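Here you get one chain, nothing else, as structure tokens; it is the form predicted on its own.
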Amino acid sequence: MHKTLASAQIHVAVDLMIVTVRDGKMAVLLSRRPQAPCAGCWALPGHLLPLEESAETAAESLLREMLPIDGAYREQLFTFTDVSRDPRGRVISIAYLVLVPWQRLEGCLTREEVKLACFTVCDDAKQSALVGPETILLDGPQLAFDHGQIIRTGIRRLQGKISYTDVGFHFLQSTDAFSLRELQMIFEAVLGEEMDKSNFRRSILARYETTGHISQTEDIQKSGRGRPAVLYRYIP
């Protein structure tokens, strides 16, 4: 963003909430702001909307600029219009939700040209003393502008949609070969609660297998001493 903004104008920004599931927890990618305002704070990647681009095109370009990945799921999240959200002037933010499997992100984040870090989020101020270096408090001073509100809105969107849409499948490393346990871990990370294995299995098979949206493959997954897991394929 520009250091100064015209006070008599309304400016539009595009911000990306890039979400993944890491180690059984939902996490977001943030970049550290190098200049004022909020210098040194963590922020969602974003910039002002160019005159020659639509919000969709700008979001796509920004994602391509920030991460060397293709085919990430993206949807418009919300438009944030609070009059005091940016101390430099009147800035409206069109936020986008981007879902990327951790396995695709892990290698990217070690590249020198990628200026993003991965954080799990904490939405409880009472637990602020427990926040570690890889966790960020949504209402804490580490986050710039109203980005805590944007992240909270994105989490609620995911929690509301995961039970009736295919949004959870976009966190899978592969939609061509996954176990129901892998899918359950994603649901638990998004919802923030443990789920009964038998109930989850019945629910998923009733919702997706009987409607033809997932099908068993001929492969199995062997891990440890337990019974090998049947692998499934997702069919959009």
Second form
2 protein chains.
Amino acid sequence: MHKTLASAQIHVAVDLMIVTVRDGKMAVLLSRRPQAPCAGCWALPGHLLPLEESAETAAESLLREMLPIDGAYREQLFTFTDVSRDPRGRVISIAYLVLVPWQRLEGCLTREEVKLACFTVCDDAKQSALVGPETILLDGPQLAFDHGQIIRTGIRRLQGKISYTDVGFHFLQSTDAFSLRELQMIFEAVLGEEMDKSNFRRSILARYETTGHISQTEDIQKSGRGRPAVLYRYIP
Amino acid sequence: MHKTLASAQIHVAVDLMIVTVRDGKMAVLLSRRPQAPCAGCWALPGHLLPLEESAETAAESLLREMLPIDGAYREQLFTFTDVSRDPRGRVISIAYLVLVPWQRLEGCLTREEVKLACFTVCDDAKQSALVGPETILLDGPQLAFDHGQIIRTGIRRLQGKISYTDVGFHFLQSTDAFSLRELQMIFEAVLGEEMDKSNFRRSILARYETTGHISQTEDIQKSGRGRPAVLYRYIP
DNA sequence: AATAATTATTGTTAATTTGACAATAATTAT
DNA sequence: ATAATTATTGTCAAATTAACAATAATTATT
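If the structure you just shared is the form predicted on its own, then what does the corresponding form predicted in complex with a further copy of the same chain look like?
Next comes the full complex, and the chain you just saw is listed first.
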């Protein structure tokens, strides 16, 4: 057992699963652990819950400390409490799901390159895996603690919620100017399946435009081949 | 600050929201707190998480210790971590949702009458309230700690899941012999709205009978006026 | 015994939603 | 100019939903 933790009490950690959509795939932010336990393994960012902070604010400040990002969508994911999930002693983890547009995350990663790496989540025949510079199985030994289980839980949560909530919108680079194609690529990345363009447009507009949560802007998309797309604005 | 808790650490509690459906209404199991803090208030059953148990098994053994009920459906609800949720010090609560058929709960309550009371959840113009011998508002001072918030979270969880999962079946007196009307009354109690008999039957059978999760039994309902109902069996 | 009342079950029909595709429009690349 | 590309609109049958109506099997009442 590790020396830095008192052994006769339960320690509470807050871990973040920071998710983005890059290149048509979900991606999770991980950092390589420099020391034992699990030295060299990839881990979700986290730290012990301060005595005078709620998990909610602790997650918020941990996020701010890691990335200069404000107002990212965040929700409590699950609390992991297996007795032997941490070899140092009894540590439970309150995991939070954080959604960040790739374009905002991208800039941050180059600055702390050494500690951060970003991997793509694939849905490889029900066996989710992380690939990047290396390939890492979610239930393999290269992920620290039970972080593979946390990630799987987060993926399921996102997949379950994207069709009937607005979580997908939080991956948009700008909620003030996005194309329906951009939103569709987010849905496809999260669900891991292609969707019909026409039907997707219809269901999104039926759900959000008629209720006033989405409206067309004057602008159209500049770059790219083909007919330029109308840009929309999302109003929560 | 209370003396029984060390002040320089975070304590972890496991609380149970034991829900049933009685008389067409949801009901939550509460016990009156005998001592401070919140003496005399109604509270969800709970205790501190033992060092050597996961929250999952702690919830299970706490349940068994309170009620002689085996195999009740249970899921982690949410972890409540507000800094000042407990006046004794820093206590976070991992709340679990437990679903029990009223007929099984009924017998247990008489035996520990002093400590347990069962209240009905009403949906009174968006202001949920508990009524029974007394009337208690969910956000009033008669509920201990943040237990009103926990209950509200549990109600929302149930309402959100009942239409697309099988949680409703766990309120059935017997999953081996139930009528569709009995199941419908559970749905109506959880959702707080009446449903069309014919359409309810159709949607349930379409979802569960065609997939083999529900099948007709040879039996029919004995008691009651009117045409006796066919009894079904639920196979998870 | 006959009739009413009650509850379960089945049936009907229009409206809406969904799924799969085709057609058209506006742009860039050749 | 023409092809290729992408966005947008349109179509149409199938499936689902919502709101009711009708029938069936039982108990309660006269």
